[in-house]
Structures are given as structure tokens and as C-alpha cells.
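What follows is a single chain, given as C-alpha cells, in the form predicted on its own.
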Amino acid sequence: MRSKLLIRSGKYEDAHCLAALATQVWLHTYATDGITAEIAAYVISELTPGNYSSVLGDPSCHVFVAQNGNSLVGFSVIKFNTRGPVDSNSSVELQTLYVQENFIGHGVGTLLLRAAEAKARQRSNGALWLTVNAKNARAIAFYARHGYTMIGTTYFALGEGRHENHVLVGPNA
């Protein structure tokens, strides 16, 4: 499955694929009890080609994509000069790391994470920080295997609900 895998920087032409991939991964991960009005509203308003075009054009962000042949199978987004909800020495946020379900366990997430970490070191000489849903055991275990430690808690608001997230920081923070 990884024979044609390429990690590269994102381009404007990727915006539609990023939006579709983000929608697929987000729904698979978080809409485990079905689609509610809040979930639908979030996906339709936030995971759009327009929003990804903005991120791709933002000089404070960097997008990496995992491309298998002609298809995108994962991506990561980092944002520079951001402070987390918990004090740390890190100012680079890993905002997103999504891998299509069929490619989980094939090293795609690790390659995207390593590319993001290298860019963070290159541009800010620091480690990454991120938030992860407290119920996402697979993601929490993934980050722990890569040396990330929990430094606090924050909450993601979706409609009237608040969802607990762990704040993690990478090695050498």
C-alpha cells in the first residue's frame, strides 16, 4: 500500500481533496453515534475547500500531504507562533493530523508527524504541541509512542456540548 507514498507540501490545488478527506476522517472518528445537527453544521461550515485554501495560503501555517499515487490519504497542518491553552515552551501547534482509515497502521501518520516536527524545528527550533480528544485512545497511544506527554486539559465546543481534550507536547519541548 505504501509503494507509491509521497509526503509533500500542500498546494492550492489540494484544497478540495483536503476538505473531502478531513470530512471523511472527522466523521469516522467523531460521529460514531450518527450525524447530529451539531456535527452536520460543524462539518459543512468548517471542513470546506475555502477554509483549506485559506490555510494553504497562510504564511503562519504549513500543510503536509501524504499522497499514494494520485490520491491523498492523509495530511497534517501546523501553525507557527501559537501558544497552547497550557503553558509550555512550544509555540508550534499541530492543528491536524488525519489519515484515511485504510492507511492507518501503514506508517502514514508517522511520516506526516515527522515532517511536521522537522518543519517546527527548522522554523522555530521547538517541539510541537497539540490537543487530542480524550476519548480517542488510538490517537493518544500514537502520540505516546512518539514521545508526546500530556501537560493539561482543554475543551472543544460543539454546539452546546463541551468535549474534553488532552493537551500534549512533543519531545524536547
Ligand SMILES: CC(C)(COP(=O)(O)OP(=O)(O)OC[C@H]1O[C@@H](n2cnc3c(N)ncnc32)[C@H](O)[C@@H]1OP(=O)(O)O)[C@@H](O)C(=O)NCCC(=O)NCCS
Given for the second form:
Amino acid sequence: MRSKLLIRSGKYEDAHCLAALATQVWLHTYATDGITAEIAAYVISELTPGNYSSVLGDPSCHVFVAQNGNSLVGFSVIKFNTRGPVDSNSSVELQTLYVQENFIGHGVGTLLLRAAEAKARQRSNGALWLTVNAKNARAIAFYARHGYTMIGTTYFALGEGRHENHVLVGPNA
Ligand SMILES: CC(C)(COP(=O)(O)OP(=O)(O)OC[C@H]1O[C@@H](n2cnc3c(N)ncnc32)[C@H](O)[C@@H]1OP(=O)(O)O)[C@@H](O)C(=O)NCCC(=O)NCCS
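Rather than the form predicted on its own that you just supplied, could I have the structure of the form predicted together with this ligand?
Below is the entire complex, every chain and molecule, led by the chain shown above.
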């Protein structure tokens, strides 16, 4: 890590950086066989500055960013009052947890997860639920180390494809 890492709440001015960072992390994580038309359409239409501006302005969401110097290197998004596809005692979804590949393994993901859990504790029992791609072994191991357990399965639709996801809940759920 080149300079001191700061975890702070997201602000409107971050929308462009969040869109670029999300696109980079998403493509690196999921587009491992190249770019299909479905992948291109998803990234270009969903991971946009406009959508991130909406999330940043949504009182039912909270964004944390990891800032290294002047650069954003990761972020997390939680959404309150959402029930998962599988019943649990958690009503707060961890919608996103992304760390730029160059900063993986330095504790950034843990700091962003802890910040999200602490914010969730202010409004609920603090337990988060989330979905993670069943092939995303690194993220699954990361959540397991943080006490997250699998409670079911759901599917993420992309074009014609359905991608198996694990539904996880954090401690206290
Ligand atoms: C899953 C993800 C968020 C984890 O983020 P991360 O920043 O690498 O996580 P951490 O660094 O906190 O923890 C990972 C490892 O680094 C180690 N680590 C933690 N703090 C550290 C530090 N200060 N210095 C060195 N290593 C450290 C941890 O012990 C852990 O090692 P382990 O696997 O031996 O237990 C990240 O891999 C990611 O963004 N992946 C791509 C997107 C994705 O899959 N997101 C989840 C979708 S649901």
C-alpha cells in the first residue's frame, strides 16, 4: 500500500470513480472467458455513473469507499430493509464488496466489510445477507473466514444464462 488507507462514506463526487472501479473489478472477476454481448450490455447499462449517483443519494443505501491517496481502491454498498431470497434474520443486504486486484490481500476487503457491518448494527442486528457466485472461490473463502454461512442458492440472470449464486448470512443472523 503506497499511502495511508482511508475508509469513508461515499459522496456524490465518487460516482464516476465507482462506475470505473466496479467495471474493472466486475470484468476481472466474471468475464474470465472474454467479453460477450451480454456482458458488455450489462456493464455498460448497469455499472454507470448515473446508477451510482442514485445509490449514493438513496437513503436506504450506504456506500463505503477505500481511498488510497487520491484514488479509490475498493467500495462496499449495503441496502437496508431488504429480505433475501432465503429467509433469515437479516434485513440488510451487502450488495457490493469490490477491491481492485492490485490491492487484494492487504486487508481492504475486511475493513470495508467491517464498516458495512457496523453501519448495519446502527439500524438492525448487524447481520448482513449477500449472494456470491458459486464459482467465486476466493470471495466464498473470504466470507467463510468472516463467519458467513451458506443458507441457500439463487440465480443471477445475464442474457440467456443463469448463474448459480450462494446465499450467505453473517454472524448474528
Ligand atoms: C473478496 C474480496 C472483497 C476480498 O478483499 P481483500 O481486500 O482481498 O480481503 P482481505 O485482504 O481483507 O483478506 C484477504 C486475505 O488477506 C489477508 N490480509 C488481511 N489483512 C492483511 C494485511 N494487512 N496485510 C496482508 N494481508 C492481509 C487476510 O488474512 C486474508 O488472507 P487469508 O486468505 O490467508 O485469510 C476481494 O477478493 C474482491 O474484491 N474480489 C473481487 C470482487 C468480488 O469477488 N467481490 C465479492 C463478490 S460477492
